[in-house]
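Below sits a lone chain in structure tokens, taken as the form predicted alone.
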Amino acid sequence: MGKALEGVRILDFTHVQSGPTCTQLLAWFGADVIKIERAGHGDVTRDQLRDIPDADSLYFTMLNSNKRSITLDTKHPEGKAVLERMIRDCDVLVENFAPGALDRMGFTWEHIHSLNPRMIVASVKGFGPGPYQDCKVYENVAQCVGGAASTTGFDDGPPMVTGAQIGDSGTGLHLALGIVTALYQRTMTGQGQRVLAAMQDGVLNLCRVKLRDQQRLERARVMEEYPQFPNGQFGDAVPRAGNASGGGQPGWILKCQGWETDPNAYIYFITQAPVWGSICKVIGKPEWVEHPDYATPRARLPRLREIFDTVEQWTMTKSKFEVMGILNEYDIPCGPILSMKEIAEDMSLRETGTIVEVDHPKRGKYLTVGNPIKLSDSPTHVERSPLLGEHTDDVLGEFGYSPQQIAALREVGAV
């Protein structure tokens, strides 16, 4: 069975997280991703946050599965010539350098396009065109400038960033979609194009419901599903809403049995309107079904804190998994707060390939994430990340270099 992107060859100039997320996803779908790294150093994450001396860090290995690595000095005339030859025969070049870095290397869009009019050049940048386009951006900065931090946390506390890497990995996922779309368009036009994914744009796209709420707030001055609603304390910008769901079905995180010693003994509980009667039955409040203060979603909105407090008295008598089991019998939406330890030990995630155990020649076996997108006719096999320069000879041979020519390139320091 073939791979969805089999035959697509990608030059991967990315590093750290945003770009490697993109190219790893494309590699999982079958693209031949050639990671181009500096000799002797490579991707900076190879030695960041190491847990095993002299072995590539988990930071690197978990973002570079299924790729091949070559070392190349693009500042060396011979190295630059190698890259030009590769550009002529590849489909996509992906980079997440600082703004202007690729141009300073001598590989402007115009030069690349002259070498290969079918080449797609895809970039992650912090900002799109505008006053901040030359600024560097990292994960937490992206969350702040994209609207996530100002709307995360509790109203009486400071802005908060989330543990999910929505700035880096989120933007990488956006870029992957842009690349695949450009490849599809090329089948009709025969031409490559530039693809840009700005981290601010990617975070904002994931925060679109908050932009929705900003416009609602400007018109109505209050938002009834927010915890601030009972007191009407709204300013001129979308506030932080704690654990409110952000949608039409109010939800909150509630304590479960053992919360005093287990920081993750909690469950997310949603008071979905169609199952309100079942909720009242489960928590021992059958009188709420018909009571005018609770019978309708609108009547419940100013009383949500009281309702969640009452539900919590019930959830605190059971473990989070017991609560989930009971609620699922009644189709009441909920979800236990799973720790990373619990997720890592979840065998069902191993069976679906969402978590994969991989063997590495230097660090041994480790866990990594698998492809989150499952295709029925293009299954993903997760392979270990490459050692630095592991595939230099093989790749250059595929581009027409003889063993003698490769040795000469090594001799002058081009590879």
Second form
Amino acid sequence: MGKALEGVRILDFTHVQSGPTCTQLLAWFGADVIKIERAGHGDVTRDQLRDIPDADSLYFTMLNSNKRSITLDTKHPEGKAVLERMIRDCDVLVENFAPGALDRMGFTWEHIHSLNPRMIVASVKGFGPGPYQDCKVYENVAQCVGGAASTTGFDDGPPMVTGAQIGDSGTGLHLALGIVTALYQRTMTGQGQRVLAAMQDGVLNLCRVKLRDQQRLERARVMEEYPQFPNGQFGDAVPRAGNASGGGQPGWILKCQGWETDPNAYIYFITQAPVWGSICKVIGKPEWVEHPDYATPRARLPRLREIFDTVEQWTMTKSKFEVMGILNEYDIPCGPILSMKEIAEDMSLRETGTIVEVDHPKRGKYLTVGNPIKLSDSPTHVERSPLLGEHTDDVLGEFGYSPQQIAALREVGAV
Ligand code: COA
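Output the form predicted in complex with coenzyme A (COA) next; the form predicted alone has already been displayed.
Expanding to the full complex; the earlier chain stays at the top.
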């Protein structure tokens, strides 16, 4: 079976996390992703957070599967000439250098476009054009400037960042969509274009509901589904809402049996309006079904704390999986708090290819997250990440360099 992006050749200048997530996705969809790295060093994550001496780290291997790696010094005159030849013959260049680095290398948009008018040049940057456009940005910086940190955590605590890498991997996803969209537009225009995904913009896009709430707050002064209502004070900006649900169906995290010793013995419980009768039955409060203080979503809003405390008295008598089993019989939405250990051992995720075991010549077997997007006619087969420069000779050969020419490039330090 063919792959969706077969025939698309990508020059991958990405490093760390945001860019590599993007190009890994495109590789899983069938693109030929050629990762260009500096000789001797390569992507900085190859040796960051290493768990096995001298073997590429999990940080690197889990973000760079299905790619080929070549080493090329793009500041060396002969390295520049190699890159120019590759640009003429590829479809997309992806990069997440610090602002201006590609230009400083001599590869401005104008230059790339003149070499290959069909080429798409896709970039992750911390910020879009404006006062902060020159700043370097990492994951948590993006979470802070994109609205995630100010709206995450509890009201009486400091802003919090989340474990989900919404700044890096989230922006990589945004960029991947931009690239395939530009490839589609190119089928009609024949022209490449620039694609920019700024990390601040990507995080804000994922925090869209909080900008919604900012405007609701300005209009109504309170937001009834927030835990601050009716007990606390609202200021002039969206407050941190603890574990409250982001939508119109109130939810909270509740203790389950074993919470005293197990930090993940909890469940997310949603008091979805259509199943209120079932909730009352399950937790042993049949009188709440008709009681005017509890019968309607509006009546329940000022009493959510009391309601969740009561539900918790019931959830604490059972394990999170028992609670989940019972609630699902009644179609009551809930989610056990799964630890990474539980997720890693979940065989159903292995069966769907969402968690994959890969073999690596230096580090042996390791787990990685496979393609979360499943295409029925373009299956993903996850392959290990490349060693540094593993494909230099093969790739340069494909671009017309003879073994003697490659040896000469190596001799002068261009590759
Ligand atoms: N040959 C020669 N030089 C190369 C090269 C190659 N193959 N690959 C990279 N370089 C050079 C770059 O040209 C740059 O040189 P310059 O500073 O002289 O212009 C240098 O290596 C360093 O690149 P840079 O991107 O600035 O790395 P950094 O370690 O200083 O910064 C980030 C790292 C992530 C902070 C920065 O790249 C950044 O802000 N990126 C955009 C936002 C982003 O993606 N952040 C999330 C990361 S997960």
